[in-house]
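Next up: a single chain in structure tokens, the form predicted alone.
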Amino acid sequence: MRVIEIKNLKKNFGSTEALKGIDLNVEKGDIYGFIGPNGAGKTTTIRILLGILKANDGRARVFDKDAWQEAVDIHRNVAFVPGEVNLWPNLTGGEVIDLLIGLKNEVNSEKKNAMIERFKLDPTKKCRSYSRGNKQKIALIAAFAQDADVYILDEPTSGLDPLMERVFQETVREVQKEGKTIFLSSHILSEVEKLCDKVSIIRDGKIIESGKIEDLRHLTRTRVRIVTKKPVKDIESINGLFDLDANHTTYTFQVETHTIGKILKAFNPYGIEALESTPPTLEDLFMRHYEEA
């Protein structure tokens, strides 16, 4: 079942094209990563999905409802965490959490208190005294304490320490097990790689790659380190070696994944004593696209 559908979505701010016709589909139960640097169009896309901005062209639907015309209905089943959290300074953290949950749902005190304990928040302090990380915790607690079908998270771990990032990741996995859908916008590639089933990379308002992370790995190069008994003659003549670093009988380089067998055959006559292979990562794919740009 398709939960989020974006088709040829365009958004201009004056003469600036923020979105240049993007396509994206999120299925029920997905943890979907939406990655790109700041200014690529991630937040603009999310604001259109939430009905905060109106697109200039194209289609944005959530639960098969128009994101602009039926925003109120959509919001009943969506929990949202922004990247920059602004709170009421004179309210306590607990009061803000109750307010945010109560806008849509009856407050489930047991679930709320469990989230407060999990994220190690003191809910009795005034919001003016909270650090950026604690303000982010309030938004996360309010979102995960709701009974939503879709969680839209825009840079959700901004300001969190590594321990709380791990708690966040555990919570997201638990939510997925309940059959919920998570749309995660982030520029932290390691976080996306740990959590997400599928990913779209956005650059300058255009989707440049989409698919399951495992399916996209073939688009990146594998790092290889080989130590041979004898120096390899005319190594520069071996096709398919990238970023070659040769030091006597130690060679490090990158190769396209499908050419590894052919490369090893070229090294075999010189006696391979050691071989290390590092599989491609999401960061490799991301950086390759941006370096090529």
Ligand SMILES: Nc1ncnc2c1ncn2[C@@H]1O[C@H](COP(=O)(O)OP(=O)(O)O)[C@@H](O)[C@H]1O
Given for the second form:
Amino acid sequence: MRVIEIKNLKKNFGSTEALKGIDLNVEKGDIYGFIGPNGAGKTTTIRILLGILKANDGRARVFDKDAWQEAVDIHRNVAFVPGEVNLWPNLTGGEVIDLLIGLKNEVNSEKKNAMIERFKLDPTKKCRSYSRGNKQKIALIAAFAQDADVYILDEPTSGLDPLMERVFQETVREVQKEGKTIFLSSHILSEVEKLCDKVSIIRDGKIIESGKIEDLRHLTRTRVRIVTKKPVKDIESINGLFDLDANHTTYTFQVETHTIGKILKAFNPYGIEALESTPPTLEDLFMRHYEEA
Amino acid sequence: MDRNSFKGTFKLLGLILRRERIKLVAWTVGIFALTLAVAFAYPELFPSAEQQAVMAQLMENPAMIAMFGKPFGIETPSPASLFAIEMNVFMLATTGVMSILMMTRYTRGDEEDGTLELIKSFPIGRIANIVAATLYVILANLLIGVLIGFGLALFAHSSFTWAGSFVFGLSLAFSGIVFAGFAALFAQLTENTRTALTFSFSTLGFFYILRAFGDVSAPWLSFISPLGLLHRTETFVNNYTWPLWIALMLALLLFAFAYHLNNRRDVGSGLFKAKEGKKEASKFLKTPSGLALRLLRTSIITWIIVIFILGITYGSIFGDLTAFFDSNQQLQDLIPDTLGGSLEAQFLSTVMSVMVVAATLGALMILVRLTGEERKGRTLQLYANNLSRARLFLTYVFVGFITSLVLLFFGVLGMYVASASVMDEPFSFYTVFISGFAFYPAIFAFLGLGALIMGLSSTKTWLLWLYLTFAFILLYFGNMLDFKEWMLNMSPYEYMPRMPIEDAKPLTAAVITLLGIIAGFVGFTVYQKRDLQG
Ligand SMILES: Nc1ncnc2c1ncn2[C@@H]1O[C@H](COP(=O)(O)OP(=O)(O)O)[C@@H](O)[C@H]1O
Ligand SMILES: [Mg+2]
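What would the structure be for the form predicted together with this ligand, rather than the form predicted alone?
Up next: the whole complex, starting with the chain shown before.
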């Protein structure tokens, strides 16, 4: 079942084109990563999904309902954590959590207290005294203590410490096990890599890559270092070696992941003494896209 | 505090000037233009010596004294002295408002936004920021004061002497500087911008009321109020400069105290500490109206108290008013009897207009808090949690509407209680009530306009304040200045009957109310169709 559907979505702020026609589909049960550098258009996309901003063109649907027209209906089953958490300075953390959940459904105290416990929050302080990370925790607790079908999280971990980041990841996985959908934006690759099944990479208001994490890995090149007994004759004739560096019988190069078997065969006759390969990281892919101007 | 404490002051001052140049120009031009426009009008309004004498006598009436301040040079009035009597206190308060806003912005405001933290990571002295803000406000005030000095002396009627013009201009500047001192102090004591502003504006309001009380019945009280004190410059008559020096000393004391506190405390903290709060929200808080009321609670209660005190202050002048009329047969002859009603009744509506404007201001400030919530990025999470835009918008409109009724009622009540206790033949409650509520359709129209502006954008509320200021000036000075018909037609207040002297105008009331409803409805509709800021 399709939970989020975005088609040719466009949004302008005056003369700035924040979104230049993006497409994206999130299925039920996905942990979907939405990555891109700052200013790429992640928050804009999420705000359109929430019906806070109105798109100039294209389609944005959640649960097969129009994000703008049927916002209130959609929100019944959406939990949201904003990128920048702004809270009422004169209310306490506990009050804000209750208030946000309470606008939607009855507060499930057990679930809520478990979340407060888990994220180690002191709910008795006034919001003005919370640090950035603590404000984010409040928004996360309020979101995860709700009974929602989809969780839309805008850079939810940018203020958390590594310990809390792990708590966050555990929580997301648990929620997924209950059959819920998570849509998560981030500019930190390692987080998305650890958590997500599928990703879309956005840059400059355009989706530049999208698909399953493993599929995207295929797009990247593996770095290989081979030491042979005898020097390889005619090394230039082997197809598919990139950035080759030959030093006596030591060869370092990059290969497309799917050609690796063929290339090893070509090296075999010369006697392989040592072989190292560095697995592809999304970082390479990410960087490659970032560097393209 | 050593020399290092001030390091970087001038760099920061440059930064403020760059950030704030447009606002600085707007305030300067606004205050300068208003002063000169009124100054030009006076010689035309009161060309002959007789007319000036009548006006001077009218100014001696307690209602006028409470509103405008103690008159001076009554025996030999000139256009310039009449101008000073009527405009001085009002303008002193205006530069006060400007300075409070500026000072708070660059002290507590920057601290709240986190800008100050960033600035402090550079080699900048501990109190450089607050000193830079002080210099900025002083510069702004002196600029305005000197410009007005030159403007009045060069361009206005010949009775606007050089000495008088400069003492007038400087009294405005020094009032601004004193209230900047109070603002600097409260910025240290409180933990956030709004509380700091509330304290500062309450102080300004308190001094205004103290001056009104003092000028009518206990002169020494006026000297304690910077507004009353600076009015004692008696410009264009005596041009005393000693009030300026006292004001300067007071400002220096306030700044010194504020710097001392600033030097001692941590960035982001205030002296009034937050106490431990509740772990859970009450049932009430979980509803939109509960949340709105909780957020607005303190402001609403503060406004109720302020307007009630204002009502009592102005109500209490009716005792003196009776005595004044009894002793002044000449004036009694001057006021046309054709209007009917007692002399006191004729002034009821005038005095009531102060309550009306205060109630409008209070209700509008409550109403447009929704745009503040949006600007601060706090509505986003509410809407994401299944709350409709329509519902939250209507909640604020409803709270604003109720607030306007409650505020006007308490203003009326204060005036009734006080007038009843001082008058020989007191007004009935109904008379006072109807005098105030005759204006209500205009307040309602303002609320509609507020809803319209709020619907259109979260950053255009200044339009509302500009329009209210304009309408207030027409209402406040309308008795004395001869405004053009088309100008009067632009303010909803001017359509309202001056009851109990005039008759009710149900049709006008209905039309104005309807306009308010239409404006509000348009605002309600567009609010649901526009992009939200956060
Ligand atoms: N309200 C706005 N007005 C003008 N420009 C905006 C507004 N919101 C976002 N933008 C611009 O749109 C682009 C995308 O921003 P955003 O969606 O916040 O990026 P991200 O969340 O990926 O960092 C940026 O260039 C940003 O400057
Ligand atoms: Mg963002």
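Residue numbers count along the first chain shown, from 1. Treat the numbers as computed from the prediction; the structure is a model and nothing was measured. In this text, rigid core is short for the largest set of C-alphas that superpose within 1.5 Å between two forms.
Taking the rigid core as fixed, one finds a CA shift for Thr250 of 2 Å or more between these two forms.
Annotation: Cα of Thr259 displaced by at least 2 Å between these two forms, core superposition. With the core held fixed, Asn38 shows a CA shift below 2 Å between these two forms.
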